[in-house]
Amino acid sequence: MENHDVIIIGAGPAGLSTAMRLRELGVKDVVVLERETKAGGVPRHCGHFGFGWESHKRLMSGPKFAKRMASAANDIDIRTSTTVLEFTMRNSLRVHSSKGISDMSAKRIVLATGTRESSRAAQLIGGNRLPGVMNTGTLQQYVYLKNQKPFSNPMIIGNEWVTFSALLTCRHAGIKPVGIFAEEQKLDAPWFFPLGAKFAYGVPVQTKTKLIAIHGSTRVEAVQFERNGQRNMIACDGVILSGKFKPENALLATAPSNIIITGNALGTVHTAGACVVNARALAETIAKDLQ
């Protein structure tokens, strides 16, 4: 079994920042485990600007922010394509990598696995099961990582900042959404965002509008929605389900009580820059505990 001072699960902004600050404080035996093929986390496929103000005092695109973080951590033991399967005892875990299944242990284990958007099933949306229904993260991977255009005129569902991030991603790919529907009465985003969507991009935003079902035969053809007690249909060729974030913390089902959690895995969604700042502070606490 491998033994280390600190094992960090997740190589996004929070995980990388924890590792780098620990290194600065003299904790050298740190391993970061990442299930994706590259470090950097979600910002890798967020092509718009707005990352890094809290942590770097400048605004960058998501990929540039992720690249900067990963480059700064290039001398840390980061193991990509490595998935943590379960915790096996108080300070130990089982992982799967290209080398097979192995066990690792550490004096401190940090969970920095971030957050994810709610699925269609979790939102209880009816209708046909069709391709072309995805969350913002999947859309961004199609557009920024694979250079693909999954649809031409989708409907965006949501009321959060990430909803308008989906709109920017669509614009980047030459996709023209038919509208943005939000079930809530008010948007959980700045008041000027819907004005920009309408007047800059020609995409109307409607609140108090609930998505009921998705319709089509072999692909998305329309969505059914309810507003003011009345149901109607609108044509579209895709659906983007944005927001309603849930912490990516399924590992907690087998985690010991002394597991340390940082970043958006805590359950409250913060910007990548804020996660960096908070993770650095956590690293200082861990370093003191290890003395």
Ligand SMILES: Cc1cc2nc3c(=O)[nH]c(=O)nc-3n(C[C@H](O)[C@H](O)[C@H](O)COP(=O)(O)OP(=O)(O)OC[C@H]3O[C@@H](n4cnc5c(N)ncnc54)[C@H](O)[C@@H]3O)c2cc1C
Contents of the next structure:
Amino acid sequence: MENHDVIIIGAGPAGLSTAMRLRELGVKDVVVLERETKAGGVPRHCGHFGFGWESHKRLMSGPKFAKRMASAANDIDIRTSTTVLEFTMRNSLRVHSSKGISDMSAKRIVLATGTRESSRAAQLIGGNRLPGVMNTGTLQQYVYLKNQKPFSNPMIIGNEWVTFSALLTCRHAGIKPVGIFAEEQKLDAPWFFPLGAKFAYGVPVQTKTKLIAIHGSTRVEAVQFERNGQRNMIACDGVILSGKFKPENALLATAPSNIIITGNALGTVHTAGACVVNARALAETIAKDLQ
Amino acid sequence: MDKRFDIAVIGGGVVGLAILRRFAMSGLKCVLLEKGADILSGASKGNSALLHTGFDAPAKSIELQCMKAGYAEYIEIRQKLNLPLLETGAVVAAWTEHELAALDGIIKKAHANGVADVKKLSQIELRIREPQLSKSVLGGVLVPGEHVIDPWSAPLAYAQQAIAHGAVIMRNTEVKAAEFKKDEWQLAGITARVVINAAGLFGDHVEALVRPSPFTIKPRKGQFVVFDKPAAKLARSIILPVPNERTKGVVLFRTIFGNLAIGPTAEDTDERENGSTDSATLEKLKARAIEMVPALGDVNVTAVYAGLRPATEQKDYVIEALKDQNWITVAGIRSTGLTGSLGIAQHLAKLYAKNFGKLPKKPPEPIFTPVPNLAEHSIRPYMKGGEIVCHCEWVTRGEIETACSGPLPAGDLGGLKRRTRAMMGRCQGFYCGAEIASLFKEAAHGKP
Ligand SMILES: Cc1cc2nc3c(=O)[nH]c(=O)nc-3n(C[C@H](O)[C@H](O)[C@H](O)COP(=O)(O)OP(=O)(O)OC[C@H]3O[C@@H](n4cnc5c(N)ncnc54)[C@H](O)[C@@H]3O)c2cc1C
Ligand SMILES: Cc1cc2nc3c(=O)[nH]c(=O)nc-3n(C[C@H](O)[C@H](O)[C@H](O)COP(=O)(O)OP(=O)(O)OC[C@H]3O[C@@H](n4cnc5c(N)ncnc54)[C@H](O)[C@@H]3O)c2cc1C
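Would you mind giving the form predicted in complex with this ligand, to go alongside the form predicted on its own above?
Once more the chain from above appears, this time first in line as the rest of the complex follows.
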């Protein structure tokens, strides 16, 4: 079985930073496994500004940040199109690549698999099953990676930072949202976001408004929402479900209980820069531990 | 294309496709007309995917007869078509004294229906078999022959086998009018000697082309909640409730794709297409599942969906040949059509021979066209390599390409999902949604 000092699962900001710091600290045999065709993680498709403050002391766009990280890590053994399927034992993994399935082991395994936003189904949102209902991350892939516009006037749902990332993504693609609705009492985002949304982009932000159902026959035609106990419909042609992050950690089902986790896979959502800073600190602990 | 056929089937649901297969394999020239962009656009799009024994079906009904014949034929042909079978068995679980008292009646009925291996389980036997079931379960009935299959690859296999035997499937073809002249039907630009109405949720509308419909479709909706894969190990058998008059009730079942699901509800509705879910019902289903298997409280929901049963005012299937009009009606295949379809097709072959002339004496040598396996418990393509594009269900680029080519390529994104499982996992397309949509677009319209 192929064996290494450290295997890192996931080549997002957290995984790449862990690997680079380990190398700096003299741990030579580090491998990063990444299921996508490119390293960089979620920032690859966040085409707007807002990345790198904590780590690089300057702001850049997601793709630029991802490229920077990936090229800084160019001397590291990063295996793309390589999916970790499960843990087979404490320190070994079953791994899929174009050649088939093989097992790999390491003295330390780090989970840096990131998070995803909650799907419509996971939130039990009713109505018809229709195309044009998606998370922010998916919209960004349509817009920034595929140059496509999946709808023209969607409703944005959410109250987090990423909700405004959805708005920026829409702006970039010439999509004009009909509004931003959040079921929560308050927004979990800086005060100037809703003001910016309203005055710069003309998109109204409304809290205490719960999405109940999504309706349409072959496309989204309207959303039903509840506010102050009253239900109403608003016309739109798509729905962006933003936030309510869940760690992408299906691997935990087979992982040992003392598994090392870094980045957003930990469950709380941080900026990419913060993930870098934390991952570098973690690498120091791992390096010491290995000595 | 030659536009004259022996038989035209209206409706590409599981029933229409099984019928098309049977007649094409008998050597007749057949066409199927489906209004949707792909097959399985109606009732057959969302069901529980259980292969039923018929242990609780109405005695002496056509339904029971077709289910038993359908079950047997599925088992007989499944390996040749590469169709999966997850041999779970089912347990009818009693949660109240009243239900416990009903168990003997269920066993008696099952035996009368010819399902001889059905037997009682004491509370202890049930707990040993299903240790994750809530302790409040009182006892049950074991039905060893109830199993789980793939709701979509089975009808796809029937379609492909029919095509291999010369049948034509026309999609995006809605039958709105039909004319019967000189012993022949003209419809949707083709000519056929005999028309078979297998229009499911629109059976009554299509029936009106030949006569004032003697039945009305009264759709009955069933909603489902699907739990993430770690849940599958929490139940070995299908957990059935003690049924009442109206419905089989809410079932907890494993899926062939490695999940655990609960459903369906039974709600009368006016919807005939794209059945909707509602949060309150989904919440209730989820709560009921957790009540039955408390450990489900720690498992996320992967998917929710609704299916529409093409029920009529009648309990049994409506199957009838109109001899003078060269027409066969197959309607009201409400809640057992996935199991019954192959049996219905056998029944129709007899009905045809009786009313419209003998089937060819020497049918062609059967050709078997295996479908790709989607079942979690057997070998899947990613195990041999390739590039995984759907990361939750481990679907490869090669599988997507296969589904978009061949004699019956996916007609829409829904069809692609049903053929591959892509986007049907826990992220519901968060990671791969844009990529899969663009792969589909490329396959359908050529590279941009
Ligand atoms: C829509 C959106 C907008 C955002 N906007 C900003 C912003 O403006 N500024 C900012 O600082 N942050 C932003 N963020 C947050 C930022 O993207 C994250 O902080 C950062 O990506 C977390 O890094 P990570 O390495 O933990 O995870 P990720 O970037 O998610 O990387 C995880 C990697 O692991 C891989 N992986 C997962 N499972 C496996 C497996 N089984 N086998 C192999 N590989 C696997 C994945 O393919 C992925 O490449 C945004 C996030 C989203 C979703
Ligand atoms: C909630 C639920 C759970 C179920 N569980 C099970 C189970 O566990 N096991 C089991 O065996 N069965 C089950 N069933 C039953 C099974 O799904 C149905 O019996 C079966 O799908 C009916 O198929 P059909 O071909 O008759 O109808 P449909 O699938 O509705 O097919 C009819 C087709 O005709 C097309 N059509 C309609 N009008 C026209 C027209 N004018 N021109 C051209 N095309 C037209 C439609 O687009 C459609 O594709 C369940 C059903 C539901 C709803």
